[in-house]
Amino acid sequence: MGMRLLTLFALLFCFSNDVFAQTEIDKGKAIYSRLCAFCHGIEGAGDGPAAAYLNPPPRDFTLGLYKWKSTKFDEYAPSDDDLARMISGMRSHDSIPGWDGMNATSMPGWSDLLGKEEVSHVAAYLKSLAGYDNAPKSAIDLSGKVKADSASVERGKTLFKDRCAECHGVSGRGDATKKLKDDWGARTWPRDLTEGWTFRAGSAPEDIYARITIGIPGTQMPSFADPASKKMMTDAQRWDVANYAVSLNESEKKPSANPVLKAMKLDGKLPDGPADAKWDKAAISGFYLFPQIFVSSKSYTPSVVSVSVKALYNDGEAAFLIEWDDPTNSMPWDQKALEIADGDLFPDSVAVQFPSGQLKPGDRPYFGMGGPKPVTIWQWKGPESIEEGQRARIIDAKGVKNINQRLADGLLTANGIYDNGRWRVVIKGPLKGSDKDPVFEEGGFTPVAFALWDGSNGDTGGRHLMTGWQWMTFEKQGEGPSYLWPVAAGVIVFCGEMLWLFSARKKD
């Protein structure tokens, strides 16, 4: 009798666990259907209605293959913590302001809508899609961390050139000339290591060490801890490379939440090219780009995340130094560039847009090339053939279907240099050449917007990346050293104290 009761209790215990697990999966499925299926598909195969318009495409959960995990390179599955972090939002990693999901993707963090228990339910459902009964608990060991001193960075630089530059480029900007695709057939680009804010699983040394050690499953990024690899590195070497990669981050170019472009006034001639030392005096501002999806020739697969800008002006002209990282120099006549491009190849291009000078100060037309309120656009375009040079043009627009191009000769000049995955373009134009040209008021603010075309990504015409209106200020030139006012204030305070002290003694 005792044995029968023991057996019955054991069966009930096992059954209750199965029911509990199934209930957790069912709860996760309900949440998934409501929040996730539009991108990842009803069955989790990465084929939702939005999938065709997203770059990178949504994850196929039925394969159970995840890029961002902390488990060892020879362990296929991620841990429960990995799944929870991907659903709720990655840990703080130099992320885009207001965005705690996967940087440079359409995957948001759901921690503002889902509690820990609900995240656990969704993770259970995702594991069920891949047939995982249990997730592994083992993770890579971070205890051997190497101090990020100059010696470590220098060792890492040597190792990087030997092991990593083949894909990431000699400057780490992801510009090595290779056409890569992941295991799902999607186009991939090596990470630009100078833009740490775009990393999807963290930009700290520990995060980068994890990627070097584990690799990125499903992509060409291998594990450098794999003893079967000819490029295997020791634990200390992997930390050195991680420290070097962190040193490449150009954090000053990261766009802020509310950037303002500050134009500095110079006496004399403004620089014609990007290498001029005068640009060192100008402040830098970064701006996030988004794809143009509002009118025909829509762009859904952006290849560039942000653009950084410096501005100078004098009494007659304004000049902009516009920089962005682009893994390819789009040269339509070059066979290698044609092989790398996705489909047709067009020249790279960039433009800066202002409200027309015909408008009242502070007026903001529609940011997509204007409308009833017109805009003026200064554009630089790379050469279309080996015989042609770079071009500049002025565009007056009242919307995408009402465009007039003016000759730029003598008014607008533009010059760009491509170097190891980075475009640096100077556009220089008149402060007031005609009644249509923008009016810039010293000490005031004016709206400005930017547009960018990556020809290797099929960008041409209305298919491009853009910003909304941003604010630009033309700062007044200082009339004297800035320390005079503090000194004067100090003298006044000192004199006041001496008078008080003298009067107090006289009373005594």
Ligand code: HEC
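Coords for the form predicted in complex with the named molecule, given the form predicted alone:
For this one, just the chain is written down, with no partner chains and no other molecules.
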């Protein structure tokens, strides 16, 4: 009797547990179909209607493989905490403004819509898609953290050359020498480690240590804690490399909230090329790029997140130094460029756009190559063959269908250098040309926009990256912060105080 009762209870227990789990999964599925299926697909295969328009593509959950997990490298599954974090938001300390999901992807954080419980239901559904329900609890151990002093960074640097440079490039700019694909067949580019704000799972030392220790499942980036690997590193070594990787971050390149490009005035000649010490005087401004998704041949898989610009001018000319990281130089005779290009290879290119002629206040032309109001574009194009060399041209445009190329001879010069995954291009043009040309005024503000082509990513013609109108200002010479007026104000107030004091004394 007792035995039978016990079995009955046990049966009931198992059954109810199962039912309980089942309803959780159903609840999760309902949320998933409403919010996630557009990208991740109704069956979780990463094939929703949006999938074809995304770079990186949305995760296919049927393999149960997750890139940004924190469990040991030999655990296939992520922990429940991992899933909760991936779904509700990564909360990295350095992120793209307004984005709490995975940086530089279209996967947002969902904590504004989903409470903790709902997130756990969706997670239960995701687990059921891959056929496992017991997630491991253990995250990797972060207690051995090594302080990021110069000795640690130095040790990390040596290790980086040997372990990481083959993919991330010697300068860490992601200038891979390999064509990489992940397990789902999507092209992957090793991250540009100088742009910490683009890391999907955070750029703090702990985050990078986690990536090195666990690897990035489903990609070629291996675990460096795996004793079976020739590249295995000790715990302390992995912290050293993480510290070094953090030191590569160039935070001054991260675009600020409302960037204004400040052109500095120089006496005498402006630099012809990027390697000129005069550029050190100019302040750097970063601008976020978006792909051209407005007309005809649209670009859905951008490969560059932002561009950094400096500007100088003298009495006759204005010069721009434009820098961005690009895994290849896109030169067709360069074996590496050919090997890792995605499809056809086109030359890299960059352009600066201004309103043509004098601008009335509040009267900017259409940002996408003008319209009824014209724009002038200064373009630099990388070489298509060794003989031809780099090219500069001026374009007058009144909309995408009304474009006129003008001979740039003598008016415009452009000159770029590609080095270790970074283009540095100088474009130099007249401060005041014909009435078609832009007018730059000392002390004034001019609208300016940028466009960029990554030829190894298939960018050519209308397929490119761009910014909207930004502002640049031509600072008056010697204008910097002036100390005269503040000091004068201080002195006047002080004298006032003294007068008051003396008159009060006299009264006594």
